[in-house]
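Here you get one chain, nothing else, as structure tokens; it is the form predicted alone.
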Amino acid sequence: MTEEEVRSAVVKIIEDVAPDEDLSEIDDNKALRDQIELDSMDFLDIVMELRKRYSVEVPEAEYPELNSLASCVTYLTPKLKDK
């Protein structure tokens, strides 16, 4: 997957994770907690779908690595290259 793919990708499951939420102008460099209600809950909801959509693995210790979509698309992208 490209970056632009992969992106896509996670705002896909952002979407589907809390549909509510407005992401068309979501600042790609800013923290998504900051800019979208996504509870603890709503946040491991998006590391099971990465799993389950994608077969990435993302360890506890890793998970600031998704605190923004730039640092998503940063550490996933090299994970999904293959897909």
Second form
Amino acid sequence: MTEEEVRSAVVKIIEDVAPDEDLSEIDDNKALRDQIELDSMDFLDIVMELRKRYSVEVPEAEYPELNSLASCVTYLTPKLKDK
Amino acid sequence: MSGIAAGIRLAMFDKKVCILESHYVIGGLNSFYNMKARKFDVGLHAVTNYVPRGTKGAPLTKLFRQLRIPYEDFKLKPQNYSEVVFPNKRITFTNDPKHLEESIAKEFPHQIDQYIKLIEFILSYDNLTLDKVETQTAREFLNEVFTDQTLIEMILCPLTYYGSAIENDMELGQFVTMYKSILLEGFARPDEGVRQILKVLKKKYKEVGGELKLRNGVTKLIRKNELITEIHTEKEEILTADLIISSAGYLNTLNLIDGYEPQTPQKFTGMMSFMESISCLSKPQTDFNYDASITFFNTRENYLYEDAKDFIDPCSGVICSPGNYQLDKPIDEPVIRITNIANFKLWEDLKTNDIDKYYHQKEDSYQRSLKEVFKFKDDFTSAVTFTDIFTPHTIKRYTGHINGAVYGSPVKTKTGKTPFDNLVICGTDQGFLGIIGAILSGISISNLYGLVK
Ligand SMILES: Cc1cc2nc3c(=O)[nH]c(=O)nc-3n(C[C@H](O)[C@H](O)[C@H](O)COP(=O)(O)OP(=O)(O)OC[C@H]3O[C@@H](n4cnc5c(N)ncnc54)[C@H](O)[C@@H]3O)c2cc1C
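Since the one above is the form predicted alone, can you give the form predicted together with its partner chain too?
Okay, now the whole complex, with that chain kicking things off.
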């Protein structure tokens, strides 16, 4: 996956986890939590979907890497490069 | 309810899940049954925590998100209004907290500033930390806030009835949770009652690949050191599992473990049980001026929420009119449900020793219950076409709850942990009560032990 593909994969997951949130105006560099309503339960779901869809494991200690869309892309691209 | 929610969460993320249920229908304390061609709900007066679609951060919103169920599927219809009726005092509330504030300002003008402080406290209270321990009970806390005992009791009345496992009081954290869910958020009802909710949950569970075995309760758990290694069922199956989540109650669950003696069982034995009568009417309940969705009442000078000395305590209770919600179409048959505190032991002994007397006592207690209600409400007996009554014995029989205790153990196990590594509990004894509470409990426990760990 390219960085662009990783970004859309993450956006797709957030859309499924939080269908009532509007993602059209998300700033990639700002924390997701500050822009849309996402609590720790929702972050868990994002992690679970990454595992389910792409077999990517995100250990609990690394959840902060998913803070913003940009950090998600940086963190996940190496893990998803062969997918 | 909590069990199926836990099952949905785990199966959704490809865990192999099997639910074992003793009964032949799902739902537990909030199930349904048919009698004489009528459909009845066991519980369901009101779904608490009602908020409109899209309300940010609300428990109901989280619930739908976590279960990936569309908000519309529960078909929730908001209440008209509800009331708390005491001798010479009446407060009303709707799903708009301003209404209650105005009602309190009118009935208790000298306490309104304190009331506003109470709301500030409730809104700022953190009830997400599972291992938080409070030193004060709700009543001790309220005694510091208000000087008027009647107001304190009028606030405690609906909250204890809808969720206290202890007598005449409640745990402070529980009080805050219940306050938010009933008096700040509010009540609703699915058009078709609890069946609607159960139908949606069951469908979702099947869709995500969960397995459901009905009439196949757990009879025995086998342990090896700190692990449960085998699950034995009524149909003589033996299952194994990495994780066992039990919604059968803390003590009930430990009692299933072969050769294990739970410590201090009295501590985990609840006793608050209820009798409920369902009166079907030939005319709308509103013809008799039953306009509220729910009425919580007390006819004594002081409100008592304690085990009944007699078969029932008719002097306090809950009246529910399922037709008084903003339903799309009027309810098929008008119904009034009345709940009173009831003494488990008296009912259980009578049922065991003299079945005829048991049935007579049901009728007697029903008449006593009505007589008390008719002291402050109109008499509707002329319109009654059919009645069904259930007692603490019925509750025990169909749900397994020790002592028919609807709200389970007086001591809650918020972390869900048991002395066994792969056995946790969810639901009533974890401390989340009511339908929405139970579902949220199932979600949080399965997240914590099934997904994160
Ligand atoms: C009369 C009444 C009215 C109520 N009204 C309302 C209301 O209006 N609004 C509201 O929000 N809440 C209401 N409640 C409370 C609500 O029903 C409960 O809080 C909620 O259903 C509890 O869910 P639970 O999952 O914790 O447990 P339960 O409902 O007790 O479920 C436990 C399940 O475990 C099963 N079980 C037990 N032992 C075993 C075993 N060994 N093997 C397999 N299965 C077993 C039982 O059959 C049951 O299905 C009411 C309850 C009653 C009794």
